[in-house]
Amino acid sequence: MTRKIILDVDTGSDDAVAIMLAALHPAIDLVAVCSVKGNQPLSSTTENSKRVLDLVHSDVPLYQGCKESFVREASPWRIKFEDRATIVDEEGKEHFIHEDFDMLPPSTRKIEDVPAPVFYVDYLKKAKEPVTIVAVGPLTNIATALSIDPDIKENIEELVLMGGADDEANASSSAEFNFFNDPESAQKVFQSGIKKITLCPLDVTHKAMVTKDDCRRFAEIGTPAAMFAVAMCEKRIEVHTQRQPLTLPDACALHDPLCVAYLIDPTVLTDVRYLHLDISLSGLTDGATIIDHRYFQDNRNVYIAYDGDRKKFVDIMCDAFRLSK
């Protein structure tokens, strides 16, 4: 049986594999793609997932989403946002972990009228069958849909995220990047009352890593969307050597194609928790997940992962890209 998904997306590398796997796996029926400000600005993002969803011949409707965050850009005296996720080759050059896709051919695909979030109200108030979204980037676009209609959340059979951190942060001294770039929105969509919500914090993904070992198994099948999870893989691991080096030498945390992972099979993920979980509004830890682990509170609100399986991750890509032309 597949698994009915809406990918929300910033494109940029881990995004990028993400809609591979989802595009090509045969257990996820792919709905539509929707973009959002993140990783990049809303037309990088937007352009890049158009020449992923080229790459591996997918013709799901792409709808373009919110252009800036809900409400951090009115508020100038708030923390920003210092990408050191940078590299210096031997010549001087910087490269940076998230990147044009000018390596693949600019894409003549349209992208649909409707805006992303007018889209999520309109097809989740008609669809016959509950949706899972799986969203990878700051969430605006489902915040603002769920402040049009905030009934749409019936229809949402299962929210699956990459966000948050427990014991780790990349954006600030206390916050993950998408949360950090939305915090407004991350909120509202915890306070929503969506009747599953399942996060992959980095407490996850950097467990559940790629390696340069993987990279060669990829480069073996040899199939576009391999090819190109390679070229992103090799990045990210030089990124992650440089500035932010991971418990396995030579890897690389791949965060959002875990969430894709985990709807084609869930055991995947190995330590989930439900607990409850809310978002810091202010100062030094703006963006920041409160997670309460006390035993005995009553008002839980999402399942939080905290390990994966890395083997069966990889594994899970590798039938995916064996699937690409």
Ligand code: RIB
The other form holds:
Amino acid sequence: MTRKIILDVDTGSDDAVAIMLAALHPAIDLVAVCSVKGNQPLSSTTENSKRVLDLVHSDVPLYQGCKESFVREASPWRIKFEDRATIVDEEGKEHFIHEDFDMLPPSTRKIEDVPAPVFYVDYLKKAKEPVTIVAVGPLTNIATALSIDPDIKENIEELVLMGGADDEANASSSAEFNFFNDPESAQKVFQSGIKKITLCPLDVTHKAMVTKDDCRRFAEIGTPAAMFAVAMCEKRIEVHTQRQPLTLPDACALHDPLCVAYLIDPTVLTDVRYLHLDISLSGLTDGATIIDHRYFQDNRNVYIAYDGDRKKFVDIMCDAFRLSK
Ligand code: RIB
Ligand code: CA
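Right, and the form predicted in complex with the named molecule of this protein, after the form predicted on its own?
Next comes the full complex, this chain leading.
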């Protein structure tokens, strides 16, 4: 049985791998890709998404989404993003962990002529069967669609998210990048009443790592998708080594494809807890996840993954990359 999904991305090095995994793996039926501002301005996340879809010869429709977060841009007094995760190479050139995909040919692919939030509303209102949404950037498109028509939630089978952190942070001292960039949208989504939300926060993505040895496995596969994944991971490993070392040496977090891998094989997430989560909307903790671990909590709204099987994760990606031509 294949799982029908819509993928919402701010492409982005790890988003790119999520797109390739979703487009190539036979267990996934990719209905559409939606772009959103996040790792880069919207024009770049859209163009990067187009190039990656071209690379894997996918003709899935691409909808361009929101250019700005829900209200963050209107609140200039809020705390700023602290770390652009850059490194300087031997020639003194600065590299960002998420750059324009200049190594891929420019795309002539057309984007669809309705904006992503409108697509969500139209699609979900008409859908004969519920669909799963995987959102791995700021949640602006999803929150906007829910604002237009909250009833669309009835046709969302599951919402799988990359974002937040319980015991980690990367955008500020307490917040993860995706939720930090649009905290109001994230809070709206968690309060929406969507039947099932599964969250892959930094706690699990920093454990389900990809190492240099895994890159060698991808390189042996040698297909276009595998080689592009090698390029993305090698840069990420460099940035992690210099700025955010993980528990294994020569390793990186590859956050976004873990959400897709979970839909292919749920046992890739090994410690999943049903809890209540809110998003901080002000001050030094802006965008941080507030997770209620109290056992008597009776308002649980999200399944949160705390650990994962990194070997299984890499195997799943290898299976998909072998199918790239
Ligand atoms: O914090 C990690 C997340 O932020 C990932 O989705 C990455 O692509 C960036 O958007
Ligand atoms: Ca992302």
